[in-house]
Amino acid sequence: MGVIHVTDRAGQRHTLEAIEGWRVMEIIRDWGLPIEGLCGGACECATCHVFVDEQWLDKLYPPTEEEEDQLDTVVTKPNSRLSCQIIWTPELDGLEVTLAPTGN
């Protein structure tokens, strides 16, 4: 096991455990943090949009063309992924994410 740290859209770091070959997503979504993934990671909506620091983004594998399709659909920053699409392995130890804001 290892950890990401998660920062809220209040502001508020979190730091989750995590397990090895759980989406990031289902890591937020299951430690009670407010991110929806409607799709249940699929790929299918952008409700898992969040901003990796900019020191992990060459540790992932970079988006397919389906998540970029689903990123087009909100606004974003070079550092947005779908949470739903990174796999969280050990090279993933403390990883560094903050929820995007919702279209609420």
Contents of the next structure:
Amino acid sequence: MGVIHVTDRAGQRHTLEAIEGWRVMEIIRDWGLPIEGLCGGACECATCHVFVDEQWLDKLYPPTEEEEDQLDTVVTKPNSRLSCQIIWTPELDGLEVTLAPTGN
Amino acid sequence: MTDHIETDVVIIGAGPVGLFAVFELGLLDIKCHLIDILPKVGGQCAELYPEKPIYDIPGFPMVTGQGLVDNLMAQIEPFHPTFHLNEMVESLESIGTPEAPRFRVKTSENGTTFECKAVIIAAGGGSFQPKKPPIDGIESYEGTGVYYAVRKMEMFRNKRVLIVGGGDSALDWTVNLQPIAKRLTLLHRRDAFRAAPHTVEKMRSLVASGDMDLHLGQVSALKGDAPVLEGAVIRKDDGSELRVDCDVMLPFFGLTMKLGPIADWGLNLHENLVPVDTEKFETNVPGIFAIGDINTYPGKLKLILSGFHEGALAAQKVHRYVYPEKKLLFQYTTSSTSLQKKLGVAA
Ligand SMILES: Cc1cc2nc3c(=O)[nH]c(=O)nc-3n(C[C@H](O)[C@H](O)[C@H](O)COP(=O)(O)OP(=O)(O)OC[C@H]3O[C@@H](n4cnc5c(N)ncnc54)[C@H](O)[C@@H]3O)c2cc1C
Ligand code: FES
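Target state, the form predicted together with its partner chain; input state, the form predicted on its own:
Up next: the whole complex, starting with the chain shown before.
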């Protein structure tokens, strides 16, 4: 067991218990934070866009070409990732992410 | 001479669930018209994952999103449904009584009006609409300096145009508008484009010859006294900023689903979903049904197969509104000659 830290769009930080093998998007959604995850993690909607704390970026698998293509559909920063493409493992205990803003 | 289309049922949304409802209604001699804002049928299957495999459609060990849509279209062909694509259903008004419901449905684009005895809402996750990038104050420039689609190219003649995005729409409009724009700038987050290779090549040669600009980065702010756009501030990956002067910005970030006007139709809503009963999948308004991803009830699963089941049950109740005097006989397609005649397969 371990945790992830998620800062919501109002700037409030939440510590959520993580489950091995779950996508980070699923963990965030399961805890009821406002992440849409419209496509259910199929890398088709980019509604699970997060900013990953700099110190964690290198510990993640680099984005696939498919993820890069989806990231093209949102306003990114250099630390943008799709949280449905990050599978949680104990090495990611303490992972720190921020929910990206959504357009109207 | 009528100014509206008269039909039994209007189906809002031509996703997989709306399409299959045509079949279930057709078997009961109920005619329908389908309306969708997308230029094509198939909803999420066709728009979000046409090439991806689906493994949980009964009887199909594997079928792609588009494959399923093509099969559904072949299956409902005998019933000749009428499609109204590129049209958004704007209003739904009750003009009957609970015992004899009647509805007036209006679309926005061409202002088509329908009158019908029942409405089936198969609107899925909502209507597909262009994604709006989260940039402060962007709304105040919409329609004057910010456009999410190109309707008339002439509008952009002699304008300084900033196109944002890296897919087919962004690249197509880049090469199409470059000749008439005063100056065209393309902005994308990285130096890789997910568009037809010859269009990308054309863009690269225009950049090489100095006939347009290409920048890598994201828009961080818009400049100008709203509603008049004057420029955009671009943030590059290294943190530096750049100002691009422009009269119009065209962001092409793909599509997303929004509930849209459904919220204004007097239906009960629960977290943007329409509650229904599980016997008839009827909403709080008699004669208005909701099936597929748009509805909610205890135990709801957002699966295509659930939507198919919901359509079959809703059709039974719709029959009572369309043919109040007729008794409905339960029949199998395998053995009923009358059903087979409707399907055009009777011996
Ligand atoms: C990547 C991905 C993979 C999936 N995989 C599976 C799977 O393996 N198995 C499975 O069962 N399900 C899967 N799903 C879910 C499945 O696609 C949906 O359950 C299904 O598409 C719902 O169908 P629907 O007809 O209810 O709605 P949709 O497919 O959402 O279609 C609704 C249509 O209504 C239109 N519309 C809405 N409002 C209006 C309006 N006011 N005016 C005009 N048009 C309107 C929309 O534009 C849209 O075209 C997947 C979904 C995604 C995104
Ligand atoms: S949930 Fe759709 S891309 Fe991640």
